[in-house]
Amino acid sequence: MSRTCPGLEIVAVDPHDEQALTAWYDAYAEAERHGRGRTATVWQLRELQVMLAEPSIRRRSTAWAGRVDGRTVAAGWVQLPLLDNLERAELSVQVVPAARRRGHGTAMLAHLEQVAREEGRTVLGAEATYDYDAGPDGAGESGPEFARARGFDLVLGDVQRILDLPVPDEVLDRLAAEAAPHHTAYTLRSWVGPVPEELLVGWADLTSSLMTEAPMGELDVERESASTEAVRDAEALVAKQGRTKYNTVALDAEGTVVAYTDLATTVHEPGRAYQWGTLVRREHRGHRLGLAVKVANLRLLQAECPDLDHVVTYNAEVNAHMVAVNDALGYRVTARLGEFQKRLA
């Protein structure tokens, strides 16, 4: 399927053709990497291509490239959730910089916009990353103003935190020591790689309920599927990306998955994690539990990969506990990240 809009083709990209992904790569991680320096969290080639490539019962991905006299300056994708969230499109452009301001950026989201509707999907997501100085709302910096004026409103303000590895053992030793008084009834348990099988469904309910259990500001969006085939579809999807993850719970006295961490390598970015999701039940929080998982966690993550010199992680801006608990780890504050949102009529 191609579209040409004035000035610009737009083309499906296929992830097998290995001219085209990488052309269309090329264009999106340049955008990306554009003024942020060590900031930048681009997903790489290979990732992006098995998730475009493999099926999932979770999502599906397609990518768009926008080529000018066959050069391609402009990179788009969608997702859309197969399992939850049904009303929902995630969309992506990019533009390189020497091709700004020509209408390349507008054109190719009049085109997700349009895939998105083909696909009965009502309610778009998108994302815009810049400087942490811009304040909360990124007043005058080129994503948030272009998300605006097309119609997409700011619902969640998220802040880039870097933590500088190794941190010391006798912070975490600190730290552990002034949580455990508070969570005597609970058992921690960390390991390397897919969830065992004996807490599957017990991480399948929780992890489900991150994205209504944490801060989501005004974000429209439903709990996810609990479903116990969608966490191993994940991780197959995770394998083949080439990423390893770790991850640290605490369980109940029986034995039931009350509180998760996870962060997450790749082979394909040598010094980098990612830390992911966070979150304790409602109602066994005040036991100091998020603190508890997550220096176990990293306790694992510097024994396991000792040559990792810094984790990148995102934070809503009102999530005052889970920030606290990250600058009493080390954080700092490096950007901003909007989440937008947008309702078609």
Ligand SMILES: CC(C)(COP(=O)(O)OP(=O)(O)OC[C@H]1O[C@@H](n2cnc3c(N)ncnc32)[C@H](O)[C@@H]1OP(=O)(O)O)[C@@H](O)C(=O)NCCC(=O)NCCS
The other form holds:
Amino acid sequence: MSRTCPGLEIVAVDPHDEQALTAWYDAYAEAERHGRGRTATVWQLRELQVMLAEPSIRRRSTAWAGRVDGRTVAAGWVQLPLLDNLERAELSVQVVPAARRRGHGTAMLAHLEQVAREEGRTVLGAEATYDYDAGPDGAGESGPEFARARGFDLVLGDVQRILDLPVPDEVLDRLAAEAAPHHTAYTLRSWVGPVPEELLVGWADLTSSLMTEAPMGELDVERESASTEAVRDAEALVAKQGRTKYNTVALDAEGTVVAYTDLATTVHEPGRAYQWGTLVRREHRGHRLGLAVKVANLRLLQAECPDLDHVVTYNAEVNAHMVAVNDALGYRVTARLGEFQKRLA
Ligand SMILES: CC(C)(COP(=O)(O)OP(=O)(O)OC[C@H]1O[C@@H](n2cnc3c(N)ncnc32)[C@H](O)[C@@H]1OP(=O)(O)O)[C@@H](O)C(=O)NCCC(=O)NCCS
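The form predicted in complex with this ligand, contrasted with the form predicted alone above:
The complete assembly is shown below, putting the previous chain first.
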């Protein structure tokens, strides 16, 4: 499929076409890295290739390149949830710095919106990263200004934080000791890689509620469906992408999974780990389990990967409990991420 907007030819990217994929990726990565330095969190080429080439049970992705005179200057990417949130489409638009403010972003976004419409999706999500000092609404920054100009509203403000590694053992020991008297009724369990079979149902259930149990502002999301099949499918995808997961759960006396946290590393970005989800079941809050699982998971990560340099995480700015845990661990504020949303008429 190809669509020509004034000055910009938009073509579908075949993930098996190395040349086209690389041109698309280079535009995406250049635009996302611009001005972000060490704080840029950019998907890696091989991770995206796997995601585009092999739809998972949970979501399907398509990529679009915007070309001027044969050169890719704009990148577009649509992700469609397949098990739940069937009204939504997550859109991503990038334009290389040298080609900005010529309407290419607008043309690419219009194309992606049309793709979403044709798929029957009516709620569009988009994310933009910007300087922390730009303030919660990102005034004056390209992504937020563009999103607002194109009819999107900021519905959730996240803050990016980075933790330098290693966290000294004394700090982890002190925090674990502070938390321990509060969670004597629970057991912590940590592992690397896929979820042990006996924890799979509990893990699928708890992790699928992250989207609705963490503060989500006005983001229009429904609870993800709890699917053990989707967990195994995602684990296979993660492995193909060259990523490794580090996980810790808290179990109550019956062995139910009541809290979890997970970190991921990727062979494509040595030195960095990403903090993914952390959640304590509502009725088990107040026992310092959030801190306890995070401390235990960091211990696991540091023992398994002593050469790591830092961990990156994102939290809703209003998520006071999680932010307090991260502050205690030593995370520093580094940037903002705005989650934008638009309803198609
Ligand atoms: C955001 C981005 C895609 C915009 O691409 P672009 O080709 O420059 O966008 P357009 O030329 O179509 O801009 C359309 C309108 O958005 C607004 N806009 C875009 N960039 C802006 C900026 N830096 N400051 C203020 N307004 C801006 C303006 O209203 C602009 O219209 P105008 O040029 O007539 O004033 C590009 O800057 C980018 O790749 N940024 C990094 C990635 C990103 O944040 N993407 C997510 C966006 S939700």
